[in-house]
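As a starting point, one isolated chain is supplied in structure tokens, in the form predicted on its own.
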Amino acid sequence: MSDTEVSPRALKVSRGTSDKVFRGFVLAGASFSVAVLGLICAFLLFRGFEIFKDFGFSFFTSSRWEAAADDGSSPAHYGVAAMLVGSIVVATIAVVLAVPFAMSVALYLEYYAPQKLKRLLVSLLDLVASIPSVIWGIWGYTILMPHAMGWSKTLNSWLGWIPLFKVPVPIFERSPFIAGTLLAMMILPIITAVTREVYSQAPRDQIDAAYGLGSTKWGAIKTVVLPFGKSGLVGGTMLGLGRALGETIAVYLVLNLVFKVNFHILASVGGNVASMIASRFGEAGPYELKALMAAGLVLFLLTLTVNFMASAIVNRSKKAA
């Protein structure tokens, strides 16, 4: 063996002109997206800074939303606690109702449905996902609400002893449960599409190995597909949750806007930040308009937090798999 040491040769990556151009376009697109998000955040903070300065932390903890009297007898007071809780409650109801159906539909489309029927149903799901929110809201108000009121009465009669399903006043229309049910239908195509795409990429060799060991189709799905597609389900769920948190018109049409923290999901009391902004924007004065901008910033940051959590959970699920 020679005493002369051989130094390792450095590897150099040579990128062509097309690679550099593509890399530049991708970097520019990503930078532009981040810049737009930063500008939106800065604009909302600039317009709502006076509200944060005047009310401080009470803007997040108070449920009062009162404009100043014209004669100056009572000052303005603004707080988004009730609407923030309402947003989370309605979105949580939507996710809880939508996820089991999304999993079932995704598995059926990918592993049970005939090809012709699969293509038809996938096209229908894409069509449903493109329906405007106002159409969903009108349909929810005219068609869904009368039926959902009956479901609410049934839940209250059987589970009214649980505080969540208790109704202080027997009025069941325009409740968080109805709004959450409508949102569940709206986000179902999104969660299903993402989940089905990930389920379709499950390793075929492992599925065939499960069959070779005598497993049934459901056994192969349970041992191979579901663990593999966990990250897709979580990602689709968080994507649907982000839309549910920011939904405006549909929620406004099927939910009473009451500035009171409400955890009774069947009661006709609730609201969310987005629908509150839409309902108050037209008649707001200059100072209340700043409060609405501050509320928009809170919703914006909440949605970003959900997206960051989704990315972290998906990455963690991939590493665990």
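Residue numbers count along the first chain shown, from 1. Basically, rigid core = biggest C-alpha set you can superpose within 1.5 Å across the two forms. What you see is a predicted model; the values in this text were computed from it and never measured. What changes on going to the form predicted in complex with the partner chain:
With the core superposed, residue 32 shows a C-alpha displacement of at least 2 Å between the two forms. With the core held fixed, residue 302 shows a CA shift below 2 Å between the two forms.
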Given for the second form:
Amino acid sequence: MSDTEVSPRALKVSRGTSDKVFRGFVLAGASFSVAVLGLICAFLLFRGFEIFKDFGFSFFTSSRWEAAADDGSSPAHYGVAAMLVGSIVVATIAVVLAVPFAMSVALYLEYYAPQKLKRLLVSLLDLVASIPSVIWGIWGYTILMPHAMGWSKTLNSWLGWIPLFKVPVPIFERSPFIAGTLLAMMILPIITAVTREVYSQAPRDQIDAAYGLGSTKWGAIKTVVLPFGKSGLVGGTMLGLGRALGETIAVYLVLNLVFKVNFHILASVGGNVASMIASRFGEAGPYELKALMAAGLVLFLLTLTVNFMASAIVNRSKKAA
Amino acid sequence: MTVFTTPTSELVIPDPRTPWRNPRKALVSNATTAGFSVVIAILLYTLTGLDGLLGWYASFILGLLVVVAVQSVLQKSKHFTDRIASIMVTVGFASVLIPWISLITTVIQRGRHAIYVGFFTHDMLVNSMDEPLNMGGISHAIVGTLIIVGISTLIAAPLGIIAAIYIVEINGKAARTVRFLTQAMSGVPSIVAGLFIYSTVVITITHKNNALAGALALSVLMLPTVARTSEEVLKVVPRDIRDSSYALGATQLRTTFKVVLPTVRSGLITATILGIARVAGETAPLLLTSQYFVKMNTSIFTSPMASLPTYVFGALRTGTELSLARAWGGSFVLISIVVLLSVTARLLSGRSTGRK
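Since the structure above is the form predicted on its own, I would like to see how the form predicted in complex with the partner chain looks, so please show that one next.
After this comes the whole thing, all chains and molecules, with the earlier chain placed first.
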């Protein structure tokens, strides 16, 4: 046998003018769309640069958000620490509440629901995913909040000795807990959608093998489906986290905006960057507007990071399937 | 050398199981579990401060958990774990349905009071939000939403489809990057899209809030949805028909426009409709860009424009009982539009490409 390896000849593609133009045009269009991400970053930085220059690092560590006094007695001061903390607190509550339910919905739809019901429920899930956030907000404010205040009181009376559930002033309205609960309901469809897709790709032969070895349904799910879908679950959760961090109107309606770092999740003190921007925007002067742009940039970079990680994880889990 | 010993004491041959069927024995045992749970639920309900239907539900679930925990300690078998798991999964699923059902029924129940014929033909020029519900309407908001969403569709749908064509048809060097970035773009918070358009279009070019700015902000949010769905649709087209087209000497341009795109026409329409449904209810970016206006208005450059989400938001912030009723009425119309769009998209996609 000879050592000569036979490899295919490299094909030389020569394209006509029309194709070159077409490909160039499509590339330009696609690049333009993607460039929007860069443009967002550039413009917000451009508008908010003065704020970063004026306040430096204290923009991230201070939680004071005050316009300059009219008589000039005190200068303006802007810092997003409280809002950043608030965003993360609310989003964390949302994710913690949503993930177990999202998992059980995904498992139910893939492995427990009757086939006929499944199609209906999947469409229902898609419908719920498209409910506008302002409607979640109005529902959360009028229907959920009275209930959630009751839960808050119960939580507080039993677990009030834990600092997390302590309430300095006994007002339970518009707390991070309520906002987090509402957000959990809002992000559940997206977490479920991603998780369910990955769960549905779990190798059928391995599941059958588990059954063949005498495993129960839960045994098969625990040993095959859950390990297989782990990165899908993580990716979906990160996507949900990204959504929760950037949610504006619903949070605006059910969370009391106070510029103070607060970890007592049942107290009526909180805020997040997005809803702060929405609520200050109307009455902001030129300088405060710049501060809002800077806060928007911070929010943008935060959610972008979370989303980059999410899509990297989801893509990897899809490739593994 | 290992010596294999057979268990001599007792050889247990288990009954053949039928995991796909719910055996009668499990039914009886399920009933026992449910019975005990109800007893504990009644105790919990009377002892703790839980109230209402939701309180009953919560105490039943708590009771169920307690009973199941006790049973699992008494009876350690994998079949038991299996039953616990299926109970937990089903309970988790059922609990999720509660807010959904509540939201939909509330919107219908409360929204219907605000709706009368004039609700669709009047605007709010001469009426204020807290006037009786038989005056004024949302025609201006409906028209505004149609205009704003229409323009943003004209911008985002072609761009999104072009991005998908680049990823699937051209599959150039940057295809993976474009795909990754469009994915990341779908996570841009809506308020940031609004801020971006405000800082570029409104401050620099038009100097006032207008519908065009709103449309641009929405198209930023719409583009990734269209791009991603179109990509999925284009991927379904079999390679063979592209190759046949090339073999007949067609250029890539002709192959794309005469062969690939016509095949997936309804899929692309679906992608566009999904994009519209994604943005039709967006409030935050519109508050910053097109804002709200009380009058029916078709000029997209010179003045703010009403839209359904901003109408709902405005009515909600007015805060009186009547304005709240108006907000529910607006929500009802908005949710109907979004649901109608989603259902249309789903029906279309089910018919065309046979996607799951």
